[in-house]
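A lone chain, given as structure tokens: the form predicted on its own.
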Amino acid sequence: MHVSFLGLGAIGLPMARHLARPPFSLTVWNRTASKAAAFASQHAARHASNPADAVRDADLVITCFPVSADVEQLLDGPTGLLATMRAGTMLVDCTSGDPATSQRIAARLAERGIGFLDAPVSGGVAGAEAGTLTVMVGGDATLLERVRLVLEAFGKRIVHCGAVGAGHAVKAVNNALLAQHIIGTAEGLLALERMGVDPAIALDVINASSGRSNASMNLFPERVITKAYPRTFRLALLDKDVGIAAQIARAQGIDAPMLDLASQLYHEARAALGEDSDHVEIVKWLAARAER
């Protein structure tokens, strides 16, 4: 199978590595051309000069970008995907995107006889490198079976979530829960610390009790208590995901004050901490905010 992979970011690059080997033939493209050229020189892959060139002979196209709008913008123009994608091929979008844009993309591709699945992933850079990502898929189940072998190259758990957009929706809600857990854990520990309780002791109790979460069990002990704050997932991207989850709730006519508040807080923290800050660094911002 000839696979074209577009978007070699922090997650996309290790995902693409798993496809640079038999039984796949791989072509890569990236907006920063030097990154794709370096990848091609180090792996069994061809470096394409533009999106149209990348997908010209592809059986399957995989996109992995920060937002759905990035993928939509690749469709048109003389160097766009639709200039050379053939009927019968497929596009699998691993962007952590939004359902509405993916539904528009899917409709346009369907007019050309091209299949579409939204397939965002979870598991971080470590999961991408190990090939153990969870892949949340939206779209026709028969299309998923056509590309399952490819997804299994970098995904350990592949879940069909529903129609087009369902994968993006599940990913956004999952990340919104992560955001809420970080905020809630930070605020609770700040209050306990003010009372004189050692945060490490508080976490020991919480993690053996009903209040535990991935944030309390992993992120806070490894990154907050140690003050390490490694930059593994940008706060800006989590801000985007929480905003998508809040949008989904509004579109379904649901009053979701927790989602709205988490979206507001992450948006404010992003403005204060900058585009390159890590998602856990909101804890610093919350601590400074508590001192006002």
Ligand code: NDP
Contents of the next structure:
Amino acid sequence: MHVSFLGLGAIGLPMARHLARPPFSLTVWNRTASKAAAFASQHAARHASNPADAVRDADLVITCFPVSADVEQLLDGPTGLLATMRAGTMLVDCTSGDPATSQRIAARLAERGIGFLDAPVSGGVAGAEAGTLTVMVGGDATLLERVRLVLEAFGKRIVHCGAVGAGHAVKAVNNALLAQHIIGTAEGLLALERMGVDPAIALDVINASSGRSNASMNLFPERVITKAYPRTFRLALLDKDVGIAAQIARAQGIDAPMLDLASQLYHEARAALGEDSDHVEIVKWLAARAER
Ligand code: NDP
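Structure of the form predicted together with this ligand (previous: the form predicted on its own):
Time for the whole complex; same chain goes first.
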């Protein structure tokens, strides 16, 4: 199967690595061309200098960009995906995107006989490297069966969530919970620390109790207590995800003050910390805010 992978970012690159081997024949494209060239020099893959060249011979195109609008803007024009992908092929979008844009993209591709699935992933860079991601899929179940083998190259759990957009929606809600857990854990530990309780001891208790989460069990011990703050998942991307979750709730007529507040806080932290900070760095911003 000829697979084209577009978008070799923090998570896209380790995902693409799993496809640089038989039974796949891999072509990669990245906006910053040097990254695709470096990838092709290190793996069994060809690099294309533009998206049209990347997708022309592909049976399956995988995209992994920051937002759905980045996928949508590749569709049009004489060198766009609509003009260059062949009928009967498929686009699987692993961007953590938004349902409404994906529904538009799916409808336009369908007019050309091209299938579409939204298939965002969870498990972080470490999960991508290990090939153990969870993949949440929206779209036609029979299309999913056609590409399951490809998704299994980087995913351990492949879950069909519903119609087009359902994968994005589940991903956005999952990440909104991640954001809420980070904020809530930070606020609680700040208060305990000011009372004189060692945050590491508080985490030991919480992690053996009912308040534990991925944030308290992994992110805080490994990144906050150690002050390591590695940059694996940009805060700007989590801000985007929480915003999508809040927007989905609004669109469904659900009053969701927790989602709105998490979205507002991540938005403010993004403005203060910039586009390249890591999602966990909001903890530093919350600590500085608590001093004011
Ligand atoms: P990065 O910011 O590390 O990489 C983004 C990639 O998209 C780069 O290859 C970048 O190219 C490319 N890109 C950005 N804008 C455009 C554009 N307008 N047109 C074409 N290409 C573009 O993001 P991640 O890899 O971390 O994330 C990608 C998606 O996966 C996001 O939706 C994110 O929310 C999601 N995700 C990320 C996880 C993580 O742990 N990092 C975990 C789970 C999901 P260039 O090299 O030129 O900048």
